[in-house]
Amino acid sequence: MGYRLSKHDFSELLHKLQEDNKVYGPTCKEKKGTFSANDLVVYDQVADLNDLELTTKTKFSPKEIIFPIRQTMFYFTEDQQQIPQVDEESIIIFLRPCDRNAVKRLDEIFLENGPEEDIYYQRLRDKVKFFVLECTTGFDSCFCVTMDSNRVEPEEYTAFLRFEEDELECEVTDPDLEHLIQELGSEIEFNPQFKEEDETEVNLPPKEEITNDLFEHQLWTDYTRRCIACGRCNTACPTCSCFTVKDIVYEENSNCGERQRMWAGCHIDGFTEMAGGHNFRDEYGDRMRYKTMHKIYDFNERFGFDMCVGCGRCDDICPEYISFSNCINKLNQIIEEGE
């Protein structure tokens, strides 16, 4: 069922929802960017509709809401362990279709990738309701259509929102939310619209023609010269899900502490370093090859769809202007030309 609401009424709805939910969305922090005069667009809690930044792309994804950058797994003493509690409030996330599809990839990694579910991810994931923002144009670096992540199905969201100048239209799939909206809005026919064409042309190489011979190609050596292993592409990516684990021992009592997990990434130094100093991917180009193959080949082999969702954040945030979409195109060109 579709509804039309004024922006004032939607703000009222947002205030009601905050009684039982933490509400997150893209927000603009004025003059908090890399340079003093630049704004920073990040995911944060929103209290009002005016807090939502709907026109500027954020270089940060919403994944940290359900997969925190740093997360305590348990506290320990000499003979006891205790898993920390999580907030009882539910979570609402405003996000675009590509980011909703990115959560689908995280679900596969944390919940479907073996006999045991990741309980730390599951506890937060179970609380989430998705409010998908209609996106029909995207941004310059996006290629979500190529990666088949431009669309979402009704069972994948609680509400689908289209913002107009003074009002918004929406589709609601949750009966409880629909009850609230019925009191504020009027019923309409509503059909979600999706982006149909990428501004950035990306040509995925045929998977059956990706062979081990490509592992030694000169292409990757070029990235060894350009990449500085800062890992910003990993942390900005909405589907990168690697982490490392560290025990923190308290100064007051060395028998007590906590075990934390924190984000890690395949481009960052030390990620593949093992006891004895052996490192599987010491060269930065090897790390680029690993990431590329994982995003457009390996993940698909196991789960049936590509890991990359084409949000383009890795292109946006790289300080060396390395473009992942260009890398995919180069790989496809190499295969086409039989180099």
Second form
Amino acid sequence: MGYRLSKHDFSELLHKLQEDNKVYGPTCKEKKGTFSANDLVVYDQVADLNDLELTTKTKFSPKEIIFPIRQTMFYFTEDQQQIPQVDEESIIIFLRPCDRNAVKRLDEIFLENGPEEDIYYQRLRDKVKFFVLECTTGFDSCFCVTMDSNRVEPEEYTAFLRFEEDELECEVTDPDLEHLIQELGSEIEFNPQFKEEDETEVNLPPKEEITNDLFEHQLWTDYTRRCIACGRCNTACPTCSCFTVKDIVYEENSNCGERQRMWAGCHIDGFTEMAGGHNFRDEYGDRMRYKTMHKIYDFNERFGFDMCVGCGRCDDICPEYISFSNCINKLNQIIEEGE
Amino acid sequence: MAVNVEDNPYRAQSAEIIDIKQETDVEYTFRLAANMDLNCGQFLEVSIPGFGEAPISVSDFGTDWLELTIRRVGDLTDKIHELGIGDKLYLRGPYGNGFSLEEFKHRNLIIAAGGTGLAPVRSVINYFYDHPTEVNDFELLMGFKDPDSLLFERDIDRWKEKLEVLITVDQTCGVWGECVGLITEHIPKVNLSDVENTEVIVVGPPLMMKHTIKEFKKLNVPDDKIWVSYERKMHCGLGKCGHCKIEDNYVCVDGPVYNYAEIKDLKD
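Switch from the form predicted on its own to the form predicted together with the partner chain and give that structure.
The next block holds the full complex; its first chain is the one shown before.
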């Protein structure tokens, strides 16, 4: 059912929801950007509707809320292993359709791939309610329509929100939330709108024409020269889910410590390094090839849909101005021209 | 519904070390008291709290024990080498598919192993050593860097009694009674008169596997008669951490054992 209510009332509702929920959304940290007088737009907890930054794309995705950058798996003391507890509150995340679709990719890896679910991911993921922000224009580097991640289905969100001047319109799928909103707003006819056209033109190569011959192409050598293997594209990506497990011991008492996992990235040195020092992708261009194929081909071969959601964050963040959408286009061009 | 954290696939169980055998200067085989439902060629995530975790092949197993052959190459394995009988290691698994022995029964089997690549096939060799009537013809080729790098010498002496065994070392000095030269140089010696009924297992370092397979191909062994076991970096064993992925394959869950025909075109 759809409702219209004032922003003021919605803000009040948000305060109320915070009694049982941690609420996250895109926020703007004034003058906290990399350069002087630059703002930093990132996901963080929001206390008030005014905290939401709705006009700029976040530098990083909301994935860190359910897949933290660094996460303790066990505390250990001699023979004892203890699993850390998580907060009791549920989690509300305000996010755009591309990022909601990105969570679907994370679900596939953490909950579906392999013999068992990843309980660390699952116990946070189970707490999440998604408040999807309507996004019909996107930003200049996005290509979600091409990646088929511009839309979300009602079962994928608790609320779908359209912000207007002083009011907002929404669709609510959760009966408890609906009960609260009914008291504040008026019923309306509401149909979620989605982005229908990408500003950035991206031509996905046909899957059946992607062959191993492409792995040897000059295209990747060019990236060997340009990429500096900083891994920012991996960290900014809402679907990159790789991690490394590492033990630390406390300085005060080396009998006690933690087993932690932290984000890992296929562009970063050491990603494939085995005991003894053998690496499988020394060349940075090979890492670009590996990531590109994973995002638009390999994942699809295994799970039936592309991994990349076309948010364009990797393009925005690369210090070498490498554009992933350009890379996809070049690959498509190479195939079309039959080089 | 709350997730039961106790039912945690990342939780390791402790296992007591009941025997230790020195193989080389840097490799030891640890026998652990553990009752796991294992296949030949599977691996475990082995850890010591505070020193980390690593994927290690099970190099042999019985009903209430298993063996891990561990080379000293890093923080964790250095620490493991300090342990003695009665100390504990932490294990989780087993992971991966392992070898399907049914594929090799009543056929000619050739195993070509390089260095520590012998560890994941040692239990296969021991199985057919113990059940010689279940295999037609069995040849074992082993390549090591030098005579000091030989693994499982006590097994090799035993295997020689019943099996066709060829050992070669890349280089030698002093008195050396076996072959010298890369394993690839000795492949033409194997009996491939009945290729259709022969299965070949190749395990070892990436370069050794590549060239060994090439030699078998020259002798007209079809791709689907060749079996390999891949080693990759792994941090979970559960298809999550991503380190071991090759194209759409997760070596930890789809491998580490593959039929060569299925993966020959995969590129890391």
